[in-house]
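Only one chain is given next, in structure tokens, and it is the form predicted on its own.
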Amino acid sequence: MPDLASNWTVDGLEWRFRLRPARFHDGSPVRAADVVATWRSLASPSMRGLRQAELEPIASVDALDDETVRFVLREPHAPFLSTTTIGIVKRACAEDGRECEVGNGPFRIVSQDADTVVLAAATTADAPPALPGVVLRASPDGASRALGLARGTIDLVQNAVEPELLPWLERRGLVVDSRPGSTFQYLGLNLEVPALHDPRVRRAIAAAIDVPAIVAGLLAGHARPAGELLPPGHWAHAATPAQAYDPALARRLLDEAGARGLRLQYKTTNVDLRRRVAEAIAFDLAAVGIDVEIRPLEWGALYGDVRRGNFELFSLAWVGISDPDLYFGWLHSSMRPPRGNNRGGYASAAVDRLTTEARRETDRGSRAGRYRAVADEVARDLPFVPLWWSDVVAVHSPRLAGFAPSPTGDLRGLAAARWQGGAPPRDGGGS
């Protein structure tokens, strides 16, 4: 959906975007030169941003006038529109390479420190939010978040309340809004590990995990067992069935591969729920003859190890999935770190060909067909083990109205939220 752009045209490799009237938080207009400077800063080698691989198909970007931006691509690139969903900052800030605190969205930054960001409604927005502001606070302890909601010192928590606490919070008058989400939880595998290089071992791991039991027991039903990356409702969803729980099949595959007695290390975060999920998976794998050592790590340490390929098993999630070109960056053999996210070292000539063709195919129906073929190949090879699509679960004060959780888990819905009967009194601050 268009946001800063009012419309666009395509002529071969050239895309032209017409900007609608918009203002930065300091009142200055958003111009095409700001868009160009933002994009050039992201492409700068000094930036070393995670999205630089996405920018490689762009040959040039320039401003034709104050309201028109022209992108020229090196080759046809179907995911290009998805690539353009970034925030725009002022030209001077982008060119200086400094931290940019002046944006053009519905809220402006008032202050920020290590664990708190204070936002205020932006009067420059098309429709200024009804909420006067939002305070975002880091709260690493799940029990503290739940108590803050119950006491009224926290107004909203999304995707960060332990499932077993949700009924307790509902009994105390909190609103629990749970909706199907697109976040994809998976078990990552390092295919450089000799045993995991054998697809029979990977299939055995998938068959050994009782995903429905974990969803029902540990997640209180707030997820759907997954058979592929893309959730139902996505235009490229392939309807790949989730792996059935079959420990007998798992034992047979391990015997065929000569992998009974396999020992693996499983890295996860030190968040209590994630640790319990890891324990459940380890229990299931032990039942078929795979001994698992669980290593809970602080988030930064876990993500650093995953990016470096320093793992055997890990569990992470893809959040905010939109374009299925994610398959290319995740599974194409050329996209091993640091260039891409092929952290497990997967290589498949068929997947390389299909994901490359899908990037150049502009017809959505033809693209969908190729991605369904990718899903079929992945289901056979299992370079990762699909687990579930997580629900988006928002818990909030009953006085907060108009907030609708997004399937991607973002918080844009706060721009449409409002207080019913006036804002609640603050006791220690809300967020």
Partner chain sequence: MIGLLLRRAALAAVTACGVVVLVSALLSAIPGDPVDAILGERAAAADRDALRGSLGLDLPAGERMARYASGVLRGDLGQSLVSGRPVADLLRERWPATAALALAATALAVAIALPLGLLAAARPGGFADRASLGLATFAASLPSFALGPLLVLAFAVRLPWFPVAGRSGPASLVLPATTLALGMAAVLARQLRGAMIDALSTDAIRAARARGVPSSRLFLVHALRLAATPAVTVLALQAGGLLAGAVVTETVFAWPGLGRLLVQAIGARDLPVVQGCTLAIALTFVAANLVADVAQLLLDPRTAREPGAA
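The shown structure was predicted, so the numbers you read here are calculated from the model rather than taken from an experiment. Residue numbers count along the first chain shown, from 1. In this text, rigid core is short for the largest set of C-alphas that superpose within 1.5 Å between two forms. First, how it differs from the form predicted together with the partner chain.
The Cα position of residue 23 differs by 2 Å or more between these two forms after fitting on the rigid core. Core-superposed comparison between these two forms: the Cα of residue 293 travels less than 2 Å. With a cut-off of 2 Å and the rigid core superposed, residue 203 has a Cα displacement that falls short of the cut-off between these two forms.
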The other form holds:
Amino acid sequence: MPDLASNWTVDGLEWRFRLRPARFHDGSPVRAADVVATWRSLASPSMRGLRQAELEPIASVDALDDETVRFVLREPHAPFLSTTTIGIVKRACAEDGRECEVGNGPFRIVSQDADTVVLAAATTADAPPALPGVVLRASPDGASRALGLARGTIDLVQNAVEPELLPWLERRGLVVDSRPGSTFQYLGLNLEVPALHDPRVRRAIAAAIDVPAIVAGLLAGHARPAGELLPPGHWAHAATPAQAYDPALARRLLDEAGARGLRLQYKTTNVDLRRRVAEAIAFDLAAVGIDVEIRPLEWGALYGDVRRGNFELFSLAWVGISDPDLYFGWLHSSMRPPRGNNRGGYASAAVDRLTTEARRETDRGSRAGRYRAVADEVARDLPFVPLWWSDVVAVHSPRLAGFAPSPTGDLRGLAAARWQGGAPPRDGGGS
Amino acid sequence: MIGLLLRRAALAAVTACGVVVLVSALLSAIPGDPVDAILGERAAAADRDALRGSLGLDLPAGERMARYASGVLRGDLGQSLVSGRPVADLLRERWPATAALALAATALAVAIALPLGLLAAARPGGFADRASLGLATFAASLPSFALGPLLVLAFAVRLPWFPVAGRSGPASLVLPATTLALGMAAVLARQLRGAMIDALSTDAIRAARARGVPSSRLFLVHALRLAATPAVTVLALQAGGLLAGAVVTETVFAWPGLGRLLVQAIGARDLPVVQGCTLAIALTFVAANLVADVAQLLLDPRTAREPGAA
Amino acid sequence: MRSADEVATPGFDALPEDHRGAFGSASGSGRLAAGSALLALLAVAALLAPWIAPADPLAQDLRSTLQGPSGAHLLGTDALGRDVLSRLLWGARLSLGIGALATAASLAIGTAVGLFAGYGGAVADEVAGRVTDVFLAFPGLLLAIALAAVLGPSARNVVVALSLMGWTTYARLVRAEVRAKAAQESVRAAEALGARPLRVATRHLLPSVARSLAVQGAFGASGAIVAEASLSFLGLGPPPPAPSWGSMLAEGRALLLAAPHLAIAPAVALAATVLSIQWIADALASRTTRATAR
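What's the form predicted together with the partner chain like, now that we've got the form predicted on its own?
First the chain shown before, then all remaining chains and molecules of the complex.
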């Protein structure tokens, strides 16, 4: 929507967006009716579950004229604006509930199947992209991706190269472009496990993990140690310092809590890098007397376990942090799964109050104040252990110019990218 | 002869039933409560009951097996716990990739083993004989998950001839098929060599030699015909066993077949899919055994006169 | 299905990786000596791993990851900065230990079933035959994979899975030999003198099978070691950070481009182990054949 709306106004519960002129790939203009139909289709039963939580506060959406869309909310809900970033499809298509291939972005879909999507530059865009087209290919094997880059059969891979292979790729002339990212990596704790209910044990775990060493040794330095959820530069970032590595403190806290010899199971995905990170964390925890059993699982199984609260420790990343209302879903005591993401069972009256107030407040300054207070509470209670914000690491052919990785790791930057010295005979993509 | 064929088929059917029982009993092998193992102790009661019902854990073990067996007969292998899709559909999707790999590996194995075995038999102790022995030693001591990465290192990294992994056109078939085929070819070549040497010493061949049949014809027509039977039998058995070997090889090469589906399902604790893959591979093997038996009976009627199955 | 007297297709044998009899024509004593020496070396390395390993196999050093071979680390370090040689030596303990335990358990199960089938009468034979057929219907590692999957990943469960997979060969062998022996006069005489079946089985029947069981057991042990490594490679073995050769290979595969030594070291160790056992088994097999021929 920010790409499509020329401006918007808020009047209490009513938000009005004025659309700027834009055209679908078939040449027809994007009208307010298309926006309304797209939003309504999200609420239809066939799409249910995709973004239900975000739709909850919306009472109605309608078109006032061809260029104006009106949303009415049930209650003041500041995070609403950041949810208005979905792609808009044509009304006829949205109402059918079919899969829609005609959009209005810089590239149009030429063809797609299970593991390949072929895109071509959309001539209907205001400023058509310089790249004639992009082929997005699913490539499930890390070594294949790296070798594809080295051989020139793949031109761009983003966030999907083993950090250990980066020097190897650089030696072969590829460009490694790394930018600070907002993807938040953390260690989830189940507060219902008696030992983990004790904040001293949680603090001990945080102090026992040598995050800078893991970032340097396993991630080739492509991450920033984190003390909170929101990355630096975010408008509600609280500048909470990351927990310092202090095994002596960890041992002392464990002794105080009577938790020496604690045994915990740590669930992680079976992706090689994640398993290595788990082994490094387990080694650090073993050094202070916590015995960790690592249980690698397929992503789906891990996520299912995490959602059901079937874990003691787990590690996952939160991708694409934009609105700090995330705190509400993560930490509010009413947000236990399946309603929300409070998987560890954290309950704090202060955090409940702050996160509820902050989502009703529309003034960004006072919202930021409340979220900083939440970050302080979290830093004290440690309902999860912040690890790091992962950098966005793009590896690409030296001939691809003008591509800027975006902090969330999406591929928007392709719209501004171009070939240096003419396009190669075939085009390639990445994941 | 017909009676013997029928007896073999009946035995295979009994074995297939046993396989179904064993696979459905896998559920009972899970230590503790399978629902705990899959969902965890903290799962909501409704989720637990739903899973209990869909796995048939609310039924007595015998009834559960009967239900599973009748489902197998109808082509219903249950639903994936992860995607909710019918297991039979998942197997159908993955089947072609594994079949392509197995066919390519078998063809390659025959292409290597036939000349190697014949040359080895023609001159026992000669170069081909030692080469086939060397290949056998090499293949036996390097399992596919060790051989595969070494092949990748040589023919995908150092020499950029083939893709490292994945399924993308005929070139991507070469390394995984070679990995599977080398071991197979080694056994087959040694088997063929032995059978040829045996065949050359039979009375029939000696008689033909005495009649003045040229030795090349003797070797390639008369002896090969006799040696074909054991070789074809071994080949059929190996082809059936390939599907199991493919579990490891598909993992090495990220090949999207049945074996990889099995490994992924294990990682996802998707028991119905684990059972479905296991069943599909085992029943294919039973069928390959039957084919080997029948081929042997048809090619070499002498076996029909020997005392048959145990 | 195929009977015991025909080409046997026992569990391990159907592995494309494993080729029993592939060395049938080879000459004996040199191989026996070389195989024994190599295996003894490996066994000593495994037993003495705690004392001869240059470093703790689990000790990480994130500042010196993926180093090539050097004086400090003879075989380099892995992605977590662990000493590869030390992991290899401790891995030998795991691989040889699990292989030996699983082979022993398979031998025990197989011998019991074989005696039951060969000496327990027609019905026992038929029942045992059908059960064996069902287990043989799972080619290669399939049964072990399925069992390890439901039992969960651990060293103990790998032993259980491999034992339940590997016994069929021994059962068929014992059954065939027992049936042949049971008809002989010495056994008949013992029976006539009122010896109990169990006594007949253990005193008169088993000793004659022992030699072929030993040969078969040697082949089986190399199969079990390969099978253990395969399960670990698939992530069904002892969970990380246990230094199993199979899981070391799995880790090495992903980093093949940057650090090929990670995959090569365990591959060579595995090949050497399997080769040494195969040599011994071959030599034993050809001796047995000669002894029988005499």
